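The chain below stands alone and is given in structure tokens; this is the form predicted on its own.
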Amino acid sequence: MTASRKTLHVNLFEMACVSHIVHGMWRAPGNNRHRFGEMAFWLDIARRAESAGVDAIFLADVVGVYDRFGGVEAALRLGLQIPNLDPLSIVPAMAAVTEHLGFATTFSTTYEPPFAFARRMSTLDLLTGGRTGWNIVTSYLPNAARNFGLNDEVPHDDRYTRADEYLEVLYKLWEGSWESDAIVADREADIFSDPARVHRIHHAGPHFRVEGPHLVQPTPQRTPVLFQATGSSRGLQTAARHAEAIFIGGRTRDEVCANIASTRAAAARQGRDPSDLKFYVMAGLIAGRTEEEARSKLARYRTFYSVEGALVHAQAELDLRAYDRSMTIAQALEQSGSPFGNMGRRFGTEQTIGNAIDQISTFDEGRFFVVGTPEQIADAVESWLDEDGIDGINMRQYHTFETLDDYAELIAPELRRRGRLPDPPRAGETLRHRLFGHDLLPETHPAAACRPAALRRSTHGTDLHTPSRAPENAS
């Protein structure tokens, strides 16, 4: 019997808008993106995703407008992530027509209080039977800050310090406020919840004061599966402490491997088991029954792609189209007087303007982009799993629903034939169990310190209802 092979976890990368990351494609014949405001659209995509066998629909979100390049007018004209619906609000409808599909939603720790979010997320986890995940973000758009009453963005590192405390509050609510046997539902005694097993959290920190108790009983996962991207040293600290599924990148295999290794090492320094982490990348898969068919599909997609949309989304400091193609990014930034920023980080200052424009306009996303037959795509995926060391992908959609249908009909069967997809989900399986083999966060995760048993040990039996234990702020 052959040894088991590493399997790929797949999220369908979505956003409740017309133009998410493949800008201009909503205009393509047969594309359903313009229907994102219809309930039927989300029911359809959920059913297709579950039938395709993906683990989850991963919903991106922003709470502001991309208005640096071209102003708000460009974003509105292109439909670039505006209009944009609340991702948490569409999950219940999709959950109602599926049994196993997970839902990972993006929510920011910067602008809304943790108590309200804890309640909304617990409600979703309860109603979906534990099929939820949370993509932790701190929000980076200046317009987002102004939407919530601030004059400008909260400084980058301060956002992550705030996020650490935000997560501490959530763990106290999700993991510690209700004991697992607090619901007794004793009709004869007229007791639904045992008050002795429900606790106030009495959190008092630099950013938040929350008394508790949590308003929702224990859910199948208690804490949703925690996703986070890393892109800075400060962000890495927070991800290494909290995240279970981490989005990483890299232009080469060596860079990807190095990023994974450094993140695991950072998690170990936080006292976590580094093997508890899974690593995801955003990937583009364009399939055809023949290579010629796949290349023809790519050419068709490219005719609709908007370079302007890509520049708006990148919050570009300069219009690459206005410069000589032979100039480097560094030279263009110097000539324009713009600081090193988004363009430099995305493309590298040594790359030429021409190469950068070609990369944008041809969908070339580097290592995790493949066009070809199911066999060719499976070959690439196997190299990502075995050589780069990734565990999963966020699969970008070029054409809704063609991309998802191609995955279901062409790519997934080949990956399954090679033993590269997980076994079908079991009845009642939570998203965390699907990904990690257990329902709750492990004891090595910092959330475990907020559980009643851990608090009892640390306080030597002090009544958890009293605020005698000063909160230990993660920040």
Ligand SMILES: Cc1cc2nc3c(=O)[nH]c(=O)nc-3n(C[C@H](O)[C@H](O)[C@H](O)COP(=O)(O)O)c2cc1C
Second form
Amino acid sequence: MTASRKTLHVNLFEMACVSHIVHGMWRAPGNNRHRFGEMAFWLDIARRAESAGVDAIFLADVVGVYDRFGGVEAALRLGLQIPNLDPLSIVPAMAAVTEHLGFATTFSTTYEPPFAFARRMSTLDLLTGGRTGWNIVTSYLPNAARNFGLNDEVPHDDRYTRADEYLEVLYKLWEGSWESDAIVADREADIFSDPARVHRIHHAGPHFRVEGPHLVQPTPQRTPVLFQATGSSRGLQTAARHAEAIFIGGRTRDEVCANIASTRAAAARQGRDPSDLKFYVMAGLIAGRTEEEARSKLARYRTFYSVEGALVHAQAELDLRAYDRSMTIAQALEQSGSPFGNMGRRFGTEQTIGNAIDQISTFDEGRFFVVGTPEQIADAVESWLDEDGIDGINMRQYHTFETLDDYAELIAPELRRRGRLPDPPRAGETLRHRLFGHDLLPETHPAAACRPAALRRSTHGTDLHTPSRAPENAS
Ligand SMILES: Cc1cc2nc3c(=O)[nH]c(=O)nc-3n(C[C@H](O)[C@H](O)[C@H](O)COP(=O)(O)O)c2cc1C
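Cool, the form predicted on its own is there; where's the form predicted in complex with the named molecule?
Now the full complex is given, and it begins with the chain already shown.
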């Protein structure tokens, strides 16, 4: 065991629904997913995750239904991300029964204004002692847009432009509005907060107008740990500027390496230290005490897999099952008269229908999938760390709680034996400290420019920004 070995950060990938990404698996004997509406389920999973030594529970979220393939009926019938509980509301219960487990929660920048979200997130960061993360998403479901008063989705790149401003508002509230020593709690003088050390933000931009001050005092991390997943060039621009932990795609080791290198270079162009970024992938680990046991577990899981669920989740414009397996996606699209869309983007137009079906009906087993003994799994993880250059994984749950228990009992001990897991957390450690070795965002992050000290260098006075004229469409 050498101290210099790169260690693996692990999030448990969750969503407060019955069918998140491994559709059909909820029916497997012993699977607890149907209990996601019970408080006891979340307390159970939080305790198990903490004792397994994962860094955080990562909660996905959508704010609409997948109604393109099979309509809303199919999603409802399959329990596919509906019903779906509000992830932010689940965190306090899990935090109350754990000491150092982190909680990375998904929230969209597209539909709800930043002021209320800033307050909710700060409340969580304060009460959890700095154990929060935020998965920044801009949302992709047309139904979500119609749930929030729009006729259709905001165009893709415009969503990221809005996200950039959303983050700027948040940084002003989280990093700039309250000075660290603003709460004086002086009973004699009858002063709780010193007004000279709390600032309005007077943000006025194309999308948002927020006066401030922030309603919550400084929290251990101020800004939660920023996660983002993106595949587009506009999304990568936002991620390179803001995200600390980025989900990276790639079908081969070379593709993953190239994507990591180009994202680090994009971050450096934004003035950030490229070594401040960590790269994550979604990974599937299926373990057994013997290779045979692991393979039979995989075979058992596969019998439950729902191809229909995969098509609903992919917002498919084609029912792949209705075409000859030897046809390409391009030919099927042409035959059906469907435009190039989700199927083409996901599989590539030259892929055959047969390959695409095999891929989805075997749980998307790509580069970051391994089935085997703890030693075989640890070998794969070591190659992901050392050859692909990743730092962490979102661990897919095939079976709740079997996946987590297998990780705790079989996989983690082997990774630990090889020095591939971080040291156990210290009492009171924040999530950012655990991942990056410090509690607050570094000075090279754009949020630092919103801190009072940085602003005092460029302006004077108590308020953070000189108010500018608000645009007509500010919300
Ligand atoms: C590990 C992972 C988790 C994700 N979680 C969510 C989520 O919870 N909610 C969501 O709307 N999108 C989620 N996404 C999708 C991304 O936010 C994003 O839309 C997708 O990667 C495509 O990138 P683009 O929007 O830049 O084209 C996730 C993606 C990955 C890889």
